[in-house]
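What follows is one chain in structure tokens, specifically the form predicted alone.
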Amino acid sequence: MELFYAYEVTGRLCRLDADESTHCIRVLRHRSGEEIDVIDGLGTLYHCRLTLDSPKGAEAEILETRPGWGSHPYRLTIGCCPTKNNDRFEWFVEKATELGVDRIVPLIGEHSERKVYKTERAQRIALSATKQSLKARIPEIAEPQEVKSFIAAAPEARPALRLIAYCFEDPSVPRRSICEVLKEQADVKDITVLIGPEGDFSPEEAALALEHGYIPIHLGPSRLRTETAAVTAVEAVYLWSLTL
């Protein structure tokens, strides 16, 4: 199944940008009158008929609308510190999108080796992975934030499950597996998971997370790289949702 992304949907018409139009018209050789499937990036699939086969700006008439196409029954935010090797973080963005994530927030922590992160390439990777995995909603790639600012900004009133993967050495702060916590919180569909940098969160960042209602979790007995831990958290939520 071929999917194209429409940067604009107005009335009964979808418009593709130059990149999507070139792929549709020049690479795949679609022509006016042929039917194609288009996503709006917000969760809706449109079955369309091409009306303008220009590689600079193709247009298609909407024949059928399918809202919520390829969606999942939860809203997942992953706050993850970008890795020193940028390719590893981009791998995480791709795999998380394929599994199902709604928002990825690059976090800059006190122990982060990468203090600057530009989101443009990650946004393109998320678009490609969205189409490849047959989804209609592109996850938001937020602008980088400091860990403490992100934790403090979380709305307290909204029912949500907030989790932090951190190696608490204090025995009075027990950690449970993410699977166990998810099983107990089946009614909460708004989930946030924090994953630290290569040097982990600082004790002060972890303590602040606890003050704001984050539950300490672990992802199993293995020591995981940052990007592996982040993907594991996304997959745990994905597999948990299949049991609901």
Second form
There are 2 protein chains.
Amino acid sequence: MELFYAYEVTGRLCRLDADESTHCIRVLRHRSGEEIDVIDGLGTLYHCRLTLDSPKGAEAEILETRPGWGSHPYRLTIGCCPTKNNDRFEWFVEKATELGVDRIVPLIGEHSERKVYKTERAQRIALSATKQSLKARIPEIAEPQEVKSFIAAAPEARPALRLIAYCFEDPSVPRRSICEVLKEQADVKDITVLIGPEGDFSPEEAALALEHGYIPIHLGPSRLRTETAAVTAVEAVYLWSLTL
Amino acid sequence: MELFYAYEVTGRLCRLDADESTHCIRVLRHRSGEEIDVIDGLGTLYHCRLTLDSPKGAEAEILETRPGWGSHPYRLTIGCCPTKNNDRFEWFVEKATELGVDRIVPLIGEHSERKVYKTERAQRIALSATKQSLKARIPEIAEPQEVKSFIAAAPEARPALRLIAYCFEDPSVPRRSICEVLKEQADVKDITVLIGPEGDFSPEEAALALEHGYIPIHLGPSRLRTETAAVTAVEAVYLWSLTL
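Just the form predicted alone so far, so send over the form predicted in complex with another copy of the chain.
Now the complete complex, all chains and molecules, led by this one.
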């Protein structure tokens, strides 16, 4: 099954941009009258008939609409400090998209070696992983934020489950495994997990998170790279949702 | 914490090969008399004192021995068909090693596009991921085998839990999620999971696996790439072990 992304859906018409049109018309040689499947990136799949087979801007008429196609039964935000090596963070974006994530926020922590992150490549990776894994909703790649401002700005609305994974041990605030915490939360569907940089979160960042209702967690005994920790958090939520 | 790999441990002496010695002596500039941590790749950490600081072949005297250092409470074999793109399979080897895996068997399936796989690079990646994630045991990267011969040769000894993940639906043999199956197996510690190629296992391969006591599983509703499915299987076992 091949999916195309429509940058615009108006009335009964889906419009593909130049990249998608070239792929659809020039590479895959689809022609007017043929049926194709189009996603709007917001969660809806449109089964369409191609009406304009231009490689510059193809158009397709909507025959059938499937809202929530390929969706998952939770809303997951991962706030993660980008790795020194960009490939590793982009690999996390691809895997998280395949599994099911809604929002990825590149965070700049006090211990981050990478203080700047451009989201364009990650957005392209998220689009291609969304199509490859047969989903209709492209996860949002937010603009980078500082850890403390993200924590302070996090919405207070319940029932949002907020988790922060850090590696140091604070006897006064014992960490529990992400699985143990999720198991208690069968009713919670709106989850945010924070993953720190190679240098971990600073004690101040962790303390601020706890003040804002974050639950301190660990991801098991293995020492995981930043991007592996981030994928493990997505896997924990994805696998947990299979048990609901 | 920096770990060095000893290719030979005899009596009270650990010997590093040329690569490890160069890294230890030339790059990190350790000198005789300094204390270093050495793994034998079989599960034991040795805290040592460097006695010969030669970049061609360093030697260290064992001060303290820690068997089972950085081990995990299960024995996991992943039989996985290598991906067309080698990087993707090698990425799986790195992530599985970080999380905790014991044996990786590259499988050649009837639908495999890749019929040949060389294990040298994967072995180097497994060693470096073992050291990076602070473990003393390097997972075995087996020589490639055909899916059917691996299944037929798989040891019959119980209590080994054998799982096979394929994507097609056989109404007569419904698949259950890997989490559901693991949850029933708190006593089982020896687990094998088979992950097919991009083209999936053939119905004959799946049937043979069921004959040999494999339980058919799925990894959830998302369509996952081969390497993502393989990592998800490792994550499921790793996260499941946190709940025991």
